[in-house]
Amino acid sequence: MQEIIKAIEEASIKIKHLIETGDTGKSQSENSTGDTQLKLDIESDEIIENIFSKIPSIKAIVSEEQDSIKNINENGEYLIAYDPLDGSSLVDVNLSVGSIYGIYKNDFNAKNIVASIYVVFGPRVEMVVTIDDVKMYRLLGGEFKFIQNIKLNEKGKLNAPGSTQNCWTPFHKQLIDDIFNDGYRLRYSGGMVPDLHQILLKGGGLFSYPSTSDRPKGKLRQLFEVFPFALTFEKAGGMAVDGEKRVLEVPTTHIHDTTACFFGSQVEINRVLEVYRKNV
């Protein structure tokens, strides 16, 4: 695990340089779900794959930007699913973006996730590692230095409602309106990594990306985005659900499966469960 963390640190320093100097334009290709890939997506993916290919403990990898699993070492122990540069379309307007890594054993599914790491590229570069607990590191003088453990409060103050609002169910819209009416503050940039990072560092709140009429199974991808953050929120004392059950109980049938998801501190997530169990 330590050599994987070191590999992610190395990749992150290179991706930081790429973000600062690279071409933010679109490429001529699409990823497996039909999104036009930015040149930054492709180059970030190549950086990570090249570094992971040299790590003996990695058995196989799969990138959000690729169609299939790539085998690395037959005798390796870990499987890694990663989103090389989540929110990459925000780079050209100079907003924060991030990389997400889910580390699995035996098979790519929720019950086999053993660790997760995400990296925020903003005014500062920060890496959050979740194994038994949640630790944050910051890039200082070319090295990642430990800063703090992350623990959520039972109740937060922030609300980050994602997805297309005119496709929300009436009960979900009412839930979000009620939360705002209770004094929660809107914090939503359109970047999953910085938005969830803010909720974690500010003590709690709610991030939601529900099922909608245009995306009945949600938009965010299980292996690359949802499961890694679900592990982080649970280990930080919060919760992650799909509206009815823990996200880490959601089955996976394909590497690019998506799911509805809600991340937050316990009061907010229990509020989500109460509403959804009455209406779904």
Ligand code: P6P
Second form
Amino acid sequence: MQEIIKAIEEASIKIKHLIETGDTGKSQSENSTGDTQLKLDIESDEIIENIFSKIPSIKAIVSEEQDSIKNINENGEYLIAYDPLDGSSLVDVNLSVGSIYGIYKNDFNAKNIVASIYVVFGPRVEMVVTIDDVKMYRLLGGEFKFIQNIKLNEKGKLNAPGSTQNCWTPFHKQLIDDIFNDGYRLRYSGGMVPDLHQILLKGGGLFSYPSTSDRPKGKLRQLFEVFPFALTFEKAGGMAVDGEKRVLEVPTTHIHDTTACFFGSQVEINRVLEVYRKNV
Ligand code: P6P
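Now show me the form predicted together with this ligand; what you just gave was the form predicted on its own.
Everything in the complex follows now, all chains and molecules, and the chain you saw is the first one.
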């Protein structure tokens, strides 16, 4: 695992430079959902793939920006699903973005995730490694230095309600309204990585990307985005559900499957479960 962490550190330093100097324009190609890819998406993906292809402990990799799994070393131990630059369109307006890595054994699915790593590219570059606990590192003088462990409070103060509000179910809208009426503060940038990083560092709250009329299975990808953060939130003392159960019990049938997802502290997630179990 250490060589994978070092590889992600090396890739992140290169991606930081790419964000600062790269062309943020559109490429000529599309991703698996037909969205036009940004040049940043493709170039950050190439950086990561080139580095991972030399790591002996990696058996195979799959990128959110590509359609197929790539075999690296048949004797490798780990499978890595990664989103090379989530929220890349936010670079154009100088907001924070991030990379997300899910590290699996035997197969790409929820029950086989063994670790997750995300990197936030903001005013500072920070990497959060989840194995048995949640450790945060910061890029200082060209090296990642350990800063702190991350633990969530039982109850938080922040609310990050994702997706198009006019596509919410009435009971989801009521839930979000009730949470705001209880004094939670709105914190939503449209970047999953910085939005969840903020909730983790500020003691907790709720991030939701529910099933909506335009996206009945949610928007966020199971392998590349949701499962890695679900592991982090659970190891930090919080929860991650799809409205009914842990997202780490959601079955995967295709590498680009999505799922509705709620990440947060115990109090907020139990509130979601209570509302959803009554209405779904
Ligand atoms: P919406 C970015 O495109 C992303 O995949 C996540 O980083 C983010 O949480 C979500 O989409 C934002 O989606 O529909 O709220 O704009």
